[in-house]
Amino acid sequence: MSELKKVKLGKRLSVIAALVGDDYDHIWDCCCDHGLLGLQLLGKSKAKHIHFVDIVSPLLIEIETKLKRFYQGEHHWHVHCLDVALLPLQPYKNEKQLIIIAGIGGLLLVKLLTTLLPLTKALNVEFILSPVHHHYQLRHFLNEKGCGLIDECIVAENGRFYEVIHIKPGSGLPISRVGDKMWDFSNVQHQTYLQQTISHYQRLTKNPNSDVSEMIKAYQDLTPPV
């Protein structure tokens, strides 16, 4: 267990870890910074089973070496070298599962979820998602697919802003394309993030093949009155 004392999460992964309750049977840590999040959740016994998933074999070998060293003889961790879109969820259809995907682009997330979401029908599955960009497109997709919002927040880390979105397919509050409960406009960082986002889409208007007027208006409508 001594290794766990050395596991130090960045701010974003710490926020994600704080969102994870204690009532899951299976947690799938997908591509989350060299397995650090999964190690933290494993040490806190956040689920009966913690699954480490990545398509990069050398990375998984490194994670598995740590797990064997510090958790030898324990059977509640599992390592999977596979595409996240192919998670074996069905064998645990009667158990509560949480899939955490962070650190990849929103468009790639949409591609993965296009395959994953149909597999969650009739299953008790939640997702915590934190893409590095294309939040609007991801949120639009989740809304169209009938996913419901459990929680969301904005995280500032190393000069960048991230959104963390906790969802459940088929139930929960409607998912706003620009976020709803995550905004606190008394927070200067949130004001900065909103202005950066609007400026980003305004720059894209210079591309004649890019129609981002809908995005700009949606974010501008969030701007609090002065």
Ligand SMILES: C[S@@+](CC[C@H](N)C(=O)[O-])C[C@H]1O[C@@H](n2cnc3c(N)ncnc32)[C@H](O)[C@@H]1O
Second form
Amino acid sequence: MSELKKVKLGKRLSVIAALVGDDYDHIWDCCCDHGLLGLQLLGKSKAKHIHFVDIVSPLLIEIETKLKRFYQGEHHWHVHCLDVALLPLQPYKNEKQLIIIAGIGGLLLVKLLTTLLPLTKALNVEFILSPVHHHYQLRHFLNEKGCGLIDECIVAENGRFYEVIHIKPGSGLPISRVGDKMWDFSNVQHQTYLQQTISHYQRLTKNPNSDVSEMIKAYQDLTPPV
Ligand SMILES: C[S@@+](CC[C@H](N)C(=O)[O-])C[C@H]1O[C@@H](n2cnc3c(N)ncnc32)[C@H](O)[C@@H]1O
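Moving on from the form predicted on its own, kindly provide the form predicted together with the ligand as a structure.
Following is the full complex, with the preceding chain placed first.
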């Protein structure tokens, strides 16, 4: 086994990798940074084609060097120095594609998806999304755009909480703004995450320019009776 196939992922990226099924033709590891997730998926032969996408050119040069070294002669990996909003999905319109975007701010993610989602119309595309912060706003946006839920979960890593949201544009269950099936209130970490989230929005009420009463109520409504 090569050095690369032993890539060890942190908990958050491991959970994302575990959600990835085996039936995709193309997987896009977007905002890939050093490409850890994509390398793991490539090592496990999770799709016919694995695409590494980031906007910072030196990162892609580093990844391409590794790929050439460890996967020379194999043609199912691709590197793209590209804004995620401009993913070239159309050439693969008859194939099943998974777009993974993790580790960027939720508001930036909404901005990227505003451009990207219309490009997925009539294509067979799913997304796995895991932003840093602003889950409520992202979920609200996804719902408004007619995306449906496939799966969702909460991940705790290094004292922080992340949501991982697997969706499909145009089909699936409605997406809750505060999450639904991901919550397990017998899990102490989930209770902590909910309390932290409510406290976060309660602190924001001190800012007269932000109306967060809707968020506070929605999260409070989740609180299980004691
Ligand atoms: C913190 S890393 C995330 C790495 C990995 N996805 C994760 O979840 O751990 C964020 C990456 O997003 C990239 N990025 C930010 N905006 C981007 C955009 N519009 N298009 C492509 N990459 C972008 C940055 O260059 C950086 O490498």
